[in-house]
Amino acid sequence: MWFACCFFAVMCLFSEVALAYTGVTIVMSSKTEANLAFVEQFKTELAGNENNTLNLKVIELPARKRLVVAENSELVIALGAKALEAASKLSHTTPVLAVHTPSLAYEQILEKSRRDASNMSMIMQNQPYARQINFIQLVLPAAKNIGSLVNGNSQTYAEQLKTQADKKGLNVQLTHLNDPSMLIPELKTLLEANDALLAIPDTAVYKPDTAQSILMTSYQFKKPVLCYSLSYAKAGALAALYSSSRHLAKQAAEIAQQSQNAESALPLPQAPKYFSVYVNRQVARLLNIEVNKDVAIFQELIATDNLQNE
């Protein structure tokens, strides 16, 4: 009897830390174009792996209801902060991977949930510091001063980026936008003092309803904008270094398959592994800026990434 009780206690303890799973549930905060593209690419990645044994289920976050999944036997991929918050309330033995969620929101949800960081991770929105700095210098090799508007969502990343840029001889000036009504005045001051504007993922600053104002003001000062989004670049920024939903899905599928039977925890939060480069040639002509071919910039970034990973 004593042995049976001890055995049961040990098995319960093991179940609290085990991360092996047989399926994946993707939970969408809503059916946005980005989320749907992620789902389709994730399916493609699994189908393309002949050794895949994971079952896949896709659900939209239920309104005003508790999220229900096959806890303890699935990896939950949460697309968006609302989906992540719901997933964080699942059993702590159910691993959760966050995508399309700002780092600050992720950290707040992780702290609130009291989860162990070993069973909750994320693919970050921000590009690695070195890749971002190399991108700036490849697109604008003569630029010495880069300005960026930041808020609480991007402050930590921006400050670290500034520190790393200093080592490469690139000055990054950060302006903290605490009052949305001061967007244009702060932007004008920043543009006057710098060679270009760097837009980074921060929903408090760079969002659809501010994009036109930011781009038009930058045109008035004849200063280029470097950004993180293909749509932002097509709308009028000079160039974008971006990881699309399809890039993120490919990385998430790799994490899902590599962690499926792992005895260790989920990997630590990761920067985007896959990316693309886009240069808006019309904007380059309007600003009289010569920029190398997209593919050449991309190949340089890949080579630099490889060197840094060796």
Second form
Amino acid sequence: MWFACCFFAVMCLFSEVALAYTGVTIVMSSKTEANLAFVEQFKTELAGNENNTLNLKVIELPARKRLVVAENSELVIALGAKALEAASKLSHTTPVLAVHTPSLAYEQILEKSRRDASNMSMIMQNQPYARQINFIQLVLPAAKNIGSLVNGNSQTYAEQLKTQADKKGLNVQLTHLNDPSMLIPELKTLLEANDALLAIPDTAVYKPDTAQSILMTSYQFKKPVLCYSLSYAKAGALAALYSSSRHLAKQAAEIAQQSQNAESALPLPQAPKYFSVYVNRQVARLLNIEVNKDVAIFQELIATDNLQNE
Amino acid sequence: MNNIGIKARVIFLGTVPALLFAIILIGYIISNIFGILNQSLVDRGKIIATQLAPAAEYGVISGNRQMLQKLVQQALDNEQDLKTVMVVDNQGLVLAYSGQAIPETLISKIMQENLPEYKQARGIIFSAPIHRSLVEIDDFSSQEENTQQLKKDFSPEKIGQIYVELSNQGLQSYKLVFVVKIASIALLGLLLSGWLAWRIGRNITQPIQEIARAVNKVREGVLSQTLVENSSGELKTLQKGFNSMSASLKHAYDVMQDKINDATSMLRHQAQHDDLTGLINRREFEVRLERCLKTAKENNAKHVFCFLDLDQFKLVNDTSGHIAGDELLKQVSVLLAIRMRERDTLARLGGDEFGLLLENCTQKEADQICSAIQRIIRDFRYSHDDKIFNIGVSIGMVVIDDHFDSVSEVVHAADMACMAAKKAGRNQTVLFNAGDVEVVEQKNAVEAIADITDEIDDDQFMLYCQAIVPLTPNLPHLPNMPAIPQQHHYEILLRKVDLDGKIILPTTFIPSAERYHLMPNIDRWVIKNAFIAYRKLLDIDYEHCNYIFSINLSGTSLGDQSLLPFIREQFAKYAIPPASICFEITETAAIVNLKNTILLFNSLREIGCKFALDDFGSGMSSFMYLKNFDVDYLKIDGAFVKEIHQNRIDHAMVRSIHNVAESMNIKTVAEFVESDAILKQLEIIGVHYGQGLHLGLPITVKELIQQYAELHPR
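We have the form predicted on its own; now please give the form predicted in complex with its partner chain.
Full assembly next; the chain just shown is listed first.
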């Protein structure tokens, strides 16, 4: 009897050891186009590196049981807040990198999971302040006053941006939108006083059902909207400074390889490294705004980034 | 449908299927096209509403009424048939509208019932919700839970409603025009098919119409109708058949027409001629008489009309029967006819009366002709059943001139002249002359009875009586009667009172009364009033009333079946002893009505009446018939009595009559006792009773009653 019990315990231990994984695990809440693009790009990046020894596993969130597989992974990349929340519950020895997650949500999960910067980090959604300010000035060189609607979600970033912009001679006026029904009036007031509207990621303000109103009102005022996503720009904003899933996957792959090679703690949360620029030429024509070529703007931004990094 | 012609039927046949087809096709087309048009209107309305709804989204969100107004106005201007475009927010507040405002009640109803379309009489209201649209603005939106949730629970927020009223008037007008066009095309098609049917059907209808026309002609009587046999098949059979039938019909018609002509001629002959003698009848004779009267008046022509009445014909008829009488008439007709001139017209006017119309004839010629006729008739001997009869003819002659106004006047005048001839002794010719005594008398006689009708007034006649006086003291007892004391026997005589109160003797009016069948009524009047008179006598003194009233009955009354009941009724009514009444009947009347007379005699004798045979001896076979009648009295004809004292034959006749009567236990009565010499002769013979002016003048019955009353005062 004793022997039998010992054998069972050893078998269970062996089983756990057998389940342990040493590669990178990507956890996604669902197979969206963006997530799949991320995975595909991530694989491409790994394959492109001759020194890579990392294996890759991709887990879809509803298969909760398999999340155990992620335990002891070299790195768990959580795509989205929901995936992050699940991944955060893994052993603290398993580092977790958050992608596609708003900063506020990241902060809340981090706090809740009692992890620290050593085993949990993120690639932020917001572009670096300097790049954002530079982008505004490159697209609308004549603009002096930029307005932006903000809420609790984006307030910290916005205020930092405003501070940084001031230094660059650009006035950013922030209007807090607490009551959604006041969107149009507040927007009108803001547009009347500024040269353009800067949209920054904030799900409380910039969401699908308000997009039409914001775009139409700004168009009514003949004021352009500068935004943070390709979709927004295609929907009617003048120009977008954005990082796609592939950009983020490339950055995440770099982090994974760096963390493998260095065997050190995860880097601190960082802004998107790679980005793109898109100008909606139709909107530019309608608003009668002369905008430099996308490539030129992009190169200018790269150049400025490199200069700052140096 | 049963009364229409073949042409109409063919056209009907050609157009009705086309009409039915057209109706079905038009119905189908209209139904489909109207359905499509209606659906297209609905679709259009829906499209306009659903297209306007997103366009109005921003205006509603932003509350920009100016923008919305511009939108709805633009829609109204650009879209045909659009009556109203209205934008309301989700609270029902009207933000903008153009066109005719839709009533709030209607809007609230559409909103409450969430109707996508609401049909009205003159249009349809379409409504479409205005939703807040979603725009994808996040590249990683699916990663964001809020966004995910928003998409998952997406139920577009309704921020307002757009109403579009689309008028259907244009569509209705279009439909109307469409229907008119379709109907016009159909009508045109029908006319075309009708025309084609007529054209094609003409080959059939024309021969049939020709046949129908020919049949109509035949119906109208044109039997010589024939058809050209130019068709084929059944139509040719019809044409041939018609021609054959027409020919048969014509032949049958001709044969029938011949028969009809023959029958008509026969009828015409019968209508104009007398069946018995073959002479012209009275109707045709009067026509010719009329013609003559006309020529007399217009051309002053002279014609003569003779009215011929056979004498003693009645005797032949009565004694040898009607067949003998008819045969006599035939023979007389032949006799007369062969003596006629070419232009003379001989006709039988009725009974034994003949008419002779002598056109363009002088009176002298007429006299000669009449004389010849009378001679022929007088020389003629008619034999029947071993009996030989001599007959004569009385002729009334009238010269037709312009004095006469009508045929009836001419006939009447000739009739009167003829009666005057008879009265003058028969077998004579009397020329009518308005002033002649005979004619006047005859005229008076006729006029005397003019006022006698079925109901005789009491003041029209008077009753007289003349005593029948016993001539021998020892009279034989009457049969069936006990010997009674001397009775007062009176013959009741009749007198007519004319309008002037003048008394007219019966010889004047009786012949006319007999001729006009008035005698039965007169006889009844006499019976009734004689009974009344006798009743008065009884009422004066019943005990001593031993009168016998002799009442004359005419020959015509004997044939009256209702006379016996009448007499019985009078006896019952006035309670007259039947033995007090004696009925007198002339010998001739009794012979003529032999059967009826015997029946009457027997019936009345049963109740106790007496009978007398009047004018005995005037007839040809008096004695032969005497044994047939059970009579009480024989009244010897006055013709034998009035010259008895001078004529030995008359004396012998009276004596023989009396002897025969006495041997039969019948009492004799001699009439016309007008002198003492006559009386003596009668007494020598032994005649039982006498009656005449010498024995007692006629007195009124009234006087008789008065005398009796004086003799027997109460």
